[in-house]
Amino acid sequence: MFTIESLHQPQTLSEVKQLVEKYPDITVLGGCGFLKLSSRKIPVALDLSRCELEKIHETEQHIEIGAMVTLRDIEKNPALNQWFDGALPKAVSHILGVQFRSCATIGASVYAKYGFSDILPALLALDTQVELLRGGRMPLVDFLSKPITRDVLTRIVITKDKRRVSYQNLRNAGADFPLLNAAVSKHDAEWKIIVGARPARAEIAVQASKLLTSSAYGTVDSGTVAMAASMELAFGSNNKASAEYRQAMCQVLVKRAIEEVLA
């Protein structure tokens, strides 16, 4: 269990910004799901639970998700279940149990850029932007490519469009971390293929996505595209699966996702 010497609970983002500037090494508390497993001694901690970031707001053009929204909130939210073939609720529904999902927050899940993340492939398949307190708003793909800096993620903004999405994952057990996951989306004629838990962080298979986009309607060879994605991306080994196994399963998951979107 971690310990905290000084805890700050601001009520506005202006106060949060002042604290971040005053304490460069401040630790932002999310759902603390993984922090509870550590034995860290935290000098200064920042709790965002009073900053009204725990809501999902739907506008005419976007769905805005506050950083303190829990994964369980995403799983149950009517708008997210209606849009994008319910890919986001489906992705988070595989994460451990309901008790954990009721604590873990979307802001911490995205900001930490976990390699085993279920939510990142699904978000990358959409037109997603993140809003940072100091860094401003940027596309999620740009945020993931940057090194982690001292900042605070305040919300996630998803454009409401009519894209079709499929999320797939492979696990040894229902509540285990994924061995591999994948998401595929189609918006108008543009396709995106994302593979995560490689075990590295989720990444867009750019060339395979272009190959699929350039395929004439009705002539999509999902097997060939899936193989191209598996050859384009790098895979690694850990105690859950080998790189060779992940590469082979990538073809299976991507092919399955493409065919689900087509259907």
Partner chain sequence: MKWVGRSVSKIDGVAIATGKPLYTEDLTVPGTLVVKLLRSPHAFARIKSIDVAAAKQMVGVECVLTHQDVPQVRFTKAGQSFPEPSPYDRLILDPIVRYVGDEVAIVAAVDEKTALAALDLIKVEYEVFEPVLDLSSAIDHPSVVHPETDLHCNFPIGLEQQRNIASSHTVEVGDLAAELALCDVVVEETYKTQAQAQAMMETFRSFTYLDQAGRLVVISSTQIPFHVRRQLARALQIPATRIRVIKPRIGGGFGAKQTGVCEVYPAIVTLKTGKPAKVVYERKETFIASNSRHATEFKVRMGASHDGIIRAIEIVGLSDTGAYGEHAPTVFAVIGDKTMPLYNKTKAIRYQGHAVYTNKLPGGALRGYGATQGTFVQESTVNKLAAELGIDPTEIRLKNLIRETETSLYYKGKKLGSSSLHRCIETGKSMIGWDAKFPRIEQGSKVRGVGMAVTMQGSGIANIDTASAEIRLNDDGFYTVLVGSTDMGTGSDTILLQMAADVLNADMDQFIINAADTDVSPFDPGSYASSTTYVTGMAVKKAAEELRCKILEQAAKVLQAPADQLELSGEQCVDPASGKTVSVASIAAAAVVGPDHRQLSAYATFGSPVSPPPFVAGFAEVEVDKETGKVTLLDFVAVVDCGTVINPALARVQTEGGIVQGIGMALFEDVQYDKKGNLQSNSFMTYKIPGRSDVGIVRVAFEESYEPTGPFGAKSVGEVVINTPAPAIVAAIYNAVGVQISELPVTPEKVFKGMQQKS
Contents of the next structure:
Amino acid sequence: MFTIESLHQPQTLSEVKQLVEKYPDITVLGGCGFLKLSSRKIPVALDLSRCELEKIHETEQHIEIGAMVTLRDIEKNPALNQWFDGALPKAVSHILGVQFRSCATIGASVYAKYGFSDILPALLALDTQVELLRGGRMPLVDFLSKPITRDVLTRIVITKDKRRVSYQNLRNAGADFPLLNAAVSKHDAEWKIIVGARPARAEIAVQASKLLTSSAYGTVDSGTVAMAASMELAFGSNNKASAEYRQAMCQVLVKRAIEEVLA
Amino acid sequence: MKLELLINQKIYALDVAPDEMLADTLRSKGFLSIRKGCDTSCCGLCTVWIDGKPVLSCTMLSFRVAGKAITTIEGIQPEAEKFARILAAEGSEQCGFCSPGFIMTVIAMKNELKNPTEQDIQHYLAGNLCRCTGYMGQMRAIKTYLRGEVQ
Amino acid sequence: MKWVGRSVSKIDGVAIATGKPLYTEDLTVPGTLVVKLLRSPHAFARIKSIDVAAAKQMVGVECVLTHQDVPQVRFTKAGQSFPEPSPYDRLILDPIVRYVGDEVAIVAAVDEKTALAALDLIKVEYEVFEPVLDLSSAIDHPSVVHPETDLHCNFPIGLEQQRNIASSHTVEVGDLAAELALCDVVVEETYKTQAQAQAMMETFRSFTYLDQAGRLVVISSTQIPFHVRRQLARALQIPATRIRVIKPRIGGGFGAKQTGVCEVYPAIVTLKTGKPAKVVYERKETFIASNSRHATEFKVRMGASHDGIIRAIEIVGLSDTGAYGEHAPTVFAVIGDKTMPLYNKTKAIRYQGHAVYTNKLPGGALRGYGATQGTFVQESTVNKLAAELGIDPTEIRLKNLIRETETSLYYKGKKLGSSSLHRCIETGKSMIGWDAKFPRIEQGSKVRGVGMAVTMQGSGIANIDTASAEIRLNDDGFYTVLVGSTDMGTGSDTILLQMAADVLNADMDQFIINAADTDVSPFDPGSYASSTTYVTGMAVKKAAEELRCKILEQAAKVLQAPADQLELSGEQCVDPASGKTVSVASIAAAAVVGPDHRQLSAYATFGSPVSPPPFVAGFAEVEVDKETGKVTLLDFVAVVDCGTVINPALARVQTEGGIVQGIGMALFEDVQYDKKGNLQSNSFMTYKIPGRSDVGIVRVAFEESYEPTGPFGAKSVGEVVINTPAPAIVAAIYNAVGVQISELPVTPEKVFKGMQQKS
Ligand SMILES: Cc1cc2nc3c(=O)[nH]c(=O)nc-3n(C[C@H](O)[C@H](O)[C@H](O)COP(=O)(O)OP(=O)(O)OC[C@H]3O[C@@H](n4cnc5c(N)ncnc54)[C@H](O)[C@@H]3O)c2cc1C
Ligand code: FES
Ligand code: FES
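Instead of the form predicted on its own shown above, give the structure for the form predicted together with its partner chain, please.
Then the entire complex follows, led off by the chain already shown.
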């Protein structure tokens, strides 16, 4: 368990900004699910729960999710269930139980860029932007490819478009971390294939996505594309599975996801 | 930090550390139904309600729930006992250590879901581990309990 | 018979379920010191120096102890009757640390934060040794896990300290080589089983204080209060008269608490400071620094004639007792004792091997106590044999299994008192739909398979377990039952009362039960080895019978009729001849007033020369995803012979719970160490016990038999139920996709690789 020496509870984002500038080593408190696993001594902690960041707003074109929105809120949100085949609620629904999901926050889950994340593949399959206090707004892919700098994630903005999405995962046990996951989306003619928990962080299989996008509708061989994805991405071994098994499973999950999108 | 917590409809003026988790605050105030089964937010034993929703008190910082309604099983004894009797008839409160958190989740589910299927129930309770019972008797008890509600 | 056979709710059920403060930590008092343990970061090392000055100076720290401050007398933490078979190879704190997590120092402070901060201030210098981390190369490893010269065994257990052998065991009957040569078919396989964690929800914890007489009171979440008293007396070098051990409600044990894991730490703090102290293990400590099932490696050879009669079985291998030898010789023995007698058409058997020391988490007791490992290796081999011979797995068992009144090579002439195992198999077959489903049903990219296994266990330890019970008739006409068994959620307190109430023909609410408090309770070894219903139950029944006679003797005086003509009917003693009655209450009241009276009470002791085996036939139906290797357990059927079922609801839940623990061992509970000996599966995040969506449906049926030596014909049910899932599930996978898994747990990857190798 971590310990906190001093705590700040700002009410506005501009106060947050001042604090972040004043204390370069400030630690943002999300739902504390992951923080709790460490015995870190936190000199300065920042609580965002009074900054109006715990709401999901639906606008004409976007769904905006505040950083302090819990995974449970996402799971239950009508808009997120209605759009994108409910891929995001589906992805979070595998994470432990409702009580945990009522604690864990989306901001932390995205900011921390976990390799095992169920959330990142689903978000990458959508047109997702992240909003950072200092870094400003940027596409999620760009954020993920940047090295972690000290910043605060404030919002996630998803463009409402009529894409079809499938989310797939493989776990040894129900409430376990995924040993591999995949998301596939199709927006108009454009496909995106994402594979995560390799165990490295979710990544878009760019070549395979292109291959699928360029093949004429109806002539897609999902198996070939899935194979291409498994060749293009790198896989590693850890306690949950070996690299070879992950690579083989990548083919299965991607194929299933493509077929679900086409169904 | 000095703050007021509304626990089981009573206001407690407390002095909590900023890194104090609600489970510890509650136990220190004598709510001994709060049990911890893990250090990693995995077991659900410590489940309480915040504004009626089930939450892990081991993972919830105490200062965050100021101004919200905290409910422990001590605060809903008649309903908890009603279900506990059904559970006991199945023998599915074996060591009983997981039961308070389990019961808090079951009653929250009953309040939240209308006519849940067996799958809905399993999904809702996925965060409540039990090492003794093997879960089958818990499911039988839940079904009996929910049937009672429909009648 | 009013109570035995009824699904009576547990007497403590509603209270524990609704969160009443009844467990160890709930009973601590303000001012209780918090004890924390500094643990070794090395798998094998010697403490060169340890500096506790800074920790001692910290405000709020009341006590810091190192190996220099504790008695240097070796003892065992294993909860076993004296003289314990487990070697005395422990010190409270030892200058040598033998696994990652071994205790280095004890700190007690006013609160947890202070105690943890003080741990950080202790500076230790270690001389690090090459650890022994691999079971198969432990014997004659250059590193000797126990180099000390004062290690002690109460009697020979085949310990060879210099070779890292904790115990040795051989059972051999008949000429194995000759019999195997005569067999038409001989199958052979090597297996590995993992060091499963008990993972009870309440971690280890104890609370200690000094009472008004300066005696040490230990309130502990333990299965073995009397053994803990004896252990503490030896470890702390104080007389047992100065120790009282009380067991409150326990949040599960499963054998983990048949070892005195944590009591000694707060106890020594209380003795040194005079203050109340408590230790509450974190989940991580519970995983890395307590005990687990002994991991094993076995090679099995089994020979049969072409008609499927099993003639010879050989099981040879090793068990890993880790850093300390707790339960090492006994678990190793049980692996053979509770498996080989099943197949009694054998002409030759051999069971042989060693428990070995390594620098890992110590082994201990876990539900099944070796029978689980034995069942996995033997039943998997029987399944393999059946496949080789083309005989249905259920048929080969019906042909070969021991029946009631028969003996086996292992039994040395003793006869089996009761068994309905053959009926269990028939019932299970029809419940799972065996004939329609065996071996597999293809369903596109998925395939379903069924598999089965049988098992036996014991009920108490023959010629060792002895329990006593006392029943008093109180002045108000109600009864007090005093026992030393330890209900850990099993409902044994309730079951014992059901038995007493039946004999005394009274309502259950006429009874109170007191268990367990070493100052008050009659001796009981504690609740382990599936002993409570059978051994303590029999003691309770005998005591109740004796009390019944005493009550009727008193009634005879009042009613002026011969005692043997009278009946005890609830609250009245009745003379059927005259119709006259006298109430038990009035007899009770009269017994405690005036001279020449004596309060009525009865005391009985029971120990058995046999340990009657309960049996289970377990059947699994799995679905295997042929593309991923993922196994989904759809249905598990367990048909149980536990003799007479005393309380069907409780027996059923015992069974369901045990089956699910067995499923966990089969499919999910993966024990992983890194190269330095760190146990990495040390939380519920990394060590996955089954959740409710992981286990499919578990269905239970009972095929009662009548055990002549048991109370009301009962045997036991606590342990036997964990044994069949692993072999039955592994067989179902084999029947589905032809992949033989011989190393637990089964993972999707293992199945997938197996399928790839085949194709
Ligand atoms: C036992 C367990 C199992 C899990 N299983 C899964 C799983 O199967 N799949 C899955 O996808 N996830 C899983 N997770 C991760 C979980 O979903 C969350 O992602 C994780 O707990 C982080 O969320 P949190 O709110 O608890 O973050 P915290 O623990 O509060 O924070 C995590 C990190 O993010 C930083 N942080 C928090 N908020 C912000 C912010 N707004 N801006 C910048 N930095 C911030 C914190 O400082 C900290 O460094 C699991 C977690 C646990 C504990
Ligand atoms: S104690 Fe395990 S989830 Fe809270
Ligand atoms: S009843 Fe013991 S853990 Fe659930």
